[in-house]
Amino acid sequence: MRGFTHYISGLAAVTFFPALVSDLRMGILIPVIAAAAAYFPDFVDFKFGKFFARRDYEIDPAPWDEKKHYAPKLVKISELSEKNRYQFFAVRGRVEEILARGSGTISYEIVDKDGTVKTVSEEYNSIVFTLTDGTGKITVEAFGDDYRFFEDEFGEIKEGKEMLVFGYVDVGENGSLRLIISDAPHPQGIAETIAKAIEEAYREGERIVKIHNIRLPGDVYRRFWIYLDPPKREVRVEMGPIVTPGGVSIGGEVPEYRKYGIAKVDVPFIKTYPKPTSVDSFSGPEIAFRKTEFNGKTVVKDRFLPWHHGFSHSLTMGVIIGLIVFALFKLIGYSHATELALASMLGQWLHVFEDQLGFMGSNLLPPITKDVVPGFKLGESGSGLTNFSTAWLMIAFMIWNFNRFTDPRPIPISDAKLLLYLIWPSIIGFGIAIARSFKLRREIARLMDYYTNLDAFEELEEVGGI
């Protein structure tokens, strides 16, 4: 659920108490707190666990300047090297060499919306160049609608020429670096990336994968889809187009031949999430490969956030903020601290259960429980339906106890009446959520049973049944 939903299920909390309710009404402000209980998981999680947690691997495809803070960045040949392999980049230089131009064909390998990997061959133009900023020289080539961009931006070029130009870094087959040019990282380092990370984790228990986002100028990002294929034993990564932070597509698709990245998985593993990882605003997610038991066999299986929903998000945690805000408010002597440190129980434990209602689960009861109970599966933490429903419900919670406080009530109707006025648009709500999460359930039990199948298969194939 978003914070909002939360911190408002926080001051629905505080309306079950009729002292803090008196409290408020005498503009007494300190029953607030539970509020800040009930967002206090999200806020322990985004504003420290996730800078302590651990990363095995940072993936940056598209590093961004550190004056501008946005890619790409600006760099001088001296400081590129292998491992920036397909990272983006801008190099400013002089054109000291023109070493072809010309044209050809090229051939790459696309893969439509099943997977299916197929090679396509197209005529191109070309020029390859080296270019030196006093530091180092680079090979620098455009190909294709690459070319076509770089001949449309720079006009023709000379030897002499100084130009700023940007592209990702390849290594050719002598070892050397070239700078393709290009308006977008190529995908072929974030899936190799991801690849083995997987591999290693089915041999050392865990690897842990933060992914960064592209942000380019004008505050918009280059969005990019990350595919697990564990029938294929693949990690295929797509490129694609411009979106505004509000994830408004507004074009900047790039070319099919470098849209696609794919690397291959020696180890078997699973995807939880029927759904591939789309990467574009915000800060890019963290996964986590860990070894475990899937249907006899051992597998890799992902978890989307490792660090979030933890300790933070236990029911643990809610008697403990319980305990500490009766002591602090006993100590200060608020008449109310009972209520005030029940409430705010209430409303961290409220904030587990919202969780629970998504895909991710909460580890419920540390140190008795080790690791999180899955989700409901009734919508993911952005659902504009799940969050209405639940910040409705709340209100309505807060309407009917004010009214039930209240002497002569506002709205002379009964208890139960006046509540079942109230919550009929979250009742809707919540009624369309369980339906959709059938359908979603199926889909992951289907994929579940493939996986099972596939295995049985791999097994008959490894004893010479077929």
The other form holds:
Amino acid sequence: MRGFTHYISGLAAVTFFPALVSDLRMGILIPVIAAAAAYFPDFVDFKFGKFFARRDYEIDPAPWDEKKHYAPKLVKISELSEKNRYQFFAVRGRVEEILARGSGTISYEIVDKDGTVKTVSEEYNSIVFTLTDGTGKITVEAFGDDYRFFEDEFGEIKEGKEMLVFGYVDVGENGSLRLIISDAPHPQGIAETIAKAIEEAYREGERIVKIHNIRLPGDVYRRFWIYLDPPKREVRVEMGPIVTPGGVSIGGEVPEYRKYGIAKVDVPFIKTYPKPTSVDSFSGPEIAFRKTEFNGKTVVKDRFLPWHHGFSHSLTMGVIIGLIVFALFKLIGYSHATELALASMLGQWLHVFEDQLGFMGSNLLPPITKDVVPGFKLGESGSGLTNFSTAWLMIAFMIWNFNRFTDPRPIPISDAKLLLYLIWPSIIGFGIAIARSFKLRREIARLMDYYTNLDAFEELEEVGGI
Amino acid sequence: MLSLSTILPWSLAGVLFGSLISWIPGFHIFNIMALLVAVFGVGEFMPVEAFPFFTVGAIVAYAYVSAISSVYFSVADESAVFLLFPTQRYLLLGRGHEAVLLYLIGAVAGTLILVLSALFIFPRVLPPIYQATSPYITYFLVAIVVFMFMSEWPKEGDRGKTPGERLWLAWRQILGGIAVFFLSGLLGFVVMNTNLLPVTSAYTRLTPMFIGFFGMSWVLLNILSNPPMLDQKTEDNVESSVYNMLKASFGGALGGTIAAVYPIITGGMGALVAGHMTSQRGDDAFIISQGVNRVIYYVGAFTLLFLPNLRLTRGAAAWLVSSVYTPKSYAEYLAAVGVILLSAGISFLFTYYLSKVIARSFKVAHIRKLSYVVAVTLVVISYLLTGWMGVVVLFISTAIGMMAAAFNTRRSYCLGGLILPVLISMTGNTGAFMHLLGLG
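Having displayed the form predicted on its own, please output the structure of the form predicted together with the partner chain.
Below is the entire complex, every chain and molecule, led by the chain shown above.
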């Protein structure tokens, strides 16, 4: 659930304690602590945990320019090396020599939505030249759709011309570096690194991959999708359009020949959520690949944001928060420290319970329990329906409790009747969410059933023992 | 009560007045009305009973026409030093008119929701709910402030090389926001509780501060960023879906209602709460919900002054009007609802055609030149309302507003200028705080 939904649950938890409600009425605002406690699990994860989390692989398809905070980063040619292959950069330099101008037919493979690979041939124009910036020399190539863009941007290219070019770095067969004119990184680099991490996780136990997003000038983002395809044992990355932080596509589709990156994986893996990972605005995700047992087979399983929903999202943490709040407020002489501690614990527990309605689940009672209990799959964390239904329920509880604990009652009707008047939108919302969740549960069950009977797993046992 | 033949002309005069000034960047209807009252008085040029209807017209016009200034005259340069608002992004894509249309869709939805609520829901539901919850307003207010701090989303930090560097980059922004809030609060406290500004400016003492926080800092950013003046499309197309429109309208109405009913909670804060509650995403949805939110926040809040069994004074305009005349009867309430509908229709047409004209002639005058003129005008308004000390307050608050932009944090933290002193007062600590600052 969203942060405010948890927060408002903490606000509502306070109102179940008449002593705290009485304090609020007198202008004593200390009970707000319970709302902070309810939000605490996300606060600690997103403001601290995230930054301290381990990163075994850091994929940055388009590093930011340090001054402007967006891509492409302006680099000197001498700063580029093989390890920058497929990354998106800008280079300012002088055209030293035009090596080739030409046209012909280019053939390349594209992948359709089903993952089927087909070869496409088309006419193209191209230019190849060397660019120098005083620190080194690099071959620059523009062809196909990118050539048209290049021609529009730079017009006639002559030796000695000063220019700023941008594109992705590639490595020639002889190991030489090239800059391929483009408006996006090549997705192959992302796919290869993820595939490598999955294979290493199978051998070593766990690998965590941080994937950065692609921020472009004008506060827009190049969206890309990561498909984990267990049946084909592939990691497929698709480079998408440019989108605003609000998710609206504003065009900028990349040509088919640099739209997809595919990397084969030599080990079995499963994906626990039947949707691709989409990366665009805000920050990119972290994905942990962990070796695990699935129906008696050793496989690698993905876990989104591994630093999230850990100890901070446990009932144990709620008890600790309650004890700390009690000790602290008893110490400063707050007369309702016990009620405040209980409300804080209840608020944090509500957070854990609300998140449990989603997909990720939490490790509920560490150290007694060791692993995450899967969520109830009622809706995604960002679902407007479940968030609103929960938040509204909490608002209803607040009004209900305020009314119950005020004499004379501002709303002079029975408690049961008032509660019913107040909570009906939440009842409808949860009803729709539950009905919808059946479809998704069936989809996930089908997927897991499919994995169970996947020949690829057997095959691997033979390849096996990797 | 006045006759319809008197109400109508004054309402239309309000719409005309609001429409003429609301498209100018940095101008806020509340400030201009305060100036109008301060300079001319009310009884001199209109019957005092007509003033609420004149104000309804002006506020409705503001809620609609201000879309023009926020879309066309709030552009950032292409390098996007700071994060852009969705409307700014639309403008940079040549889709400013589309952004205005999306806003208008929201504004119309907001008007309909407001009118239906005013007729069928507010009179029955608002009084008991308000009575049950009003003793806890300080609780809600503090809760929203704490949530604003706790929920600040670190926009940087991901790319730091070490955990320590990542943490610092993230917290630099969060701490910047906290600093902006408390500096604004300090300024607000001094302005509200000392005789820094002349006592004759009782109704307008906060005006230079708010002009600085939001208006002047906005205009200065326009000047500093020297934005490109791009060709704008004038076709009447919007990219959205019925689902997004409905969802955005619901979220906008929720946020607008919270802000309209509860004191100190502004439209932005209401939108923050409602946006989280309904889990909104999408630029189109954001702009539509802004339209709904602003209509309900500004117009709805003012309408509560007319509601006989509640009669809440919400917003600067309501305070200004109630100091002259407070409507008392249901007939006036119903007349106000009618004026809202009429004003909304006229304001819609005015905004729509003005947007077309501006989109067509967008490159005629550079926004930077317009911004210089507006900046000087804002200084003059501050001087006329509050004298030279008001201009000093304007400069300080502008610096604080610019700080928010520099830290890449929420501009709404500047509301600390209102929230902090009010909270200190509500909790009975004004004297202690004055003593702490060495002011009393």
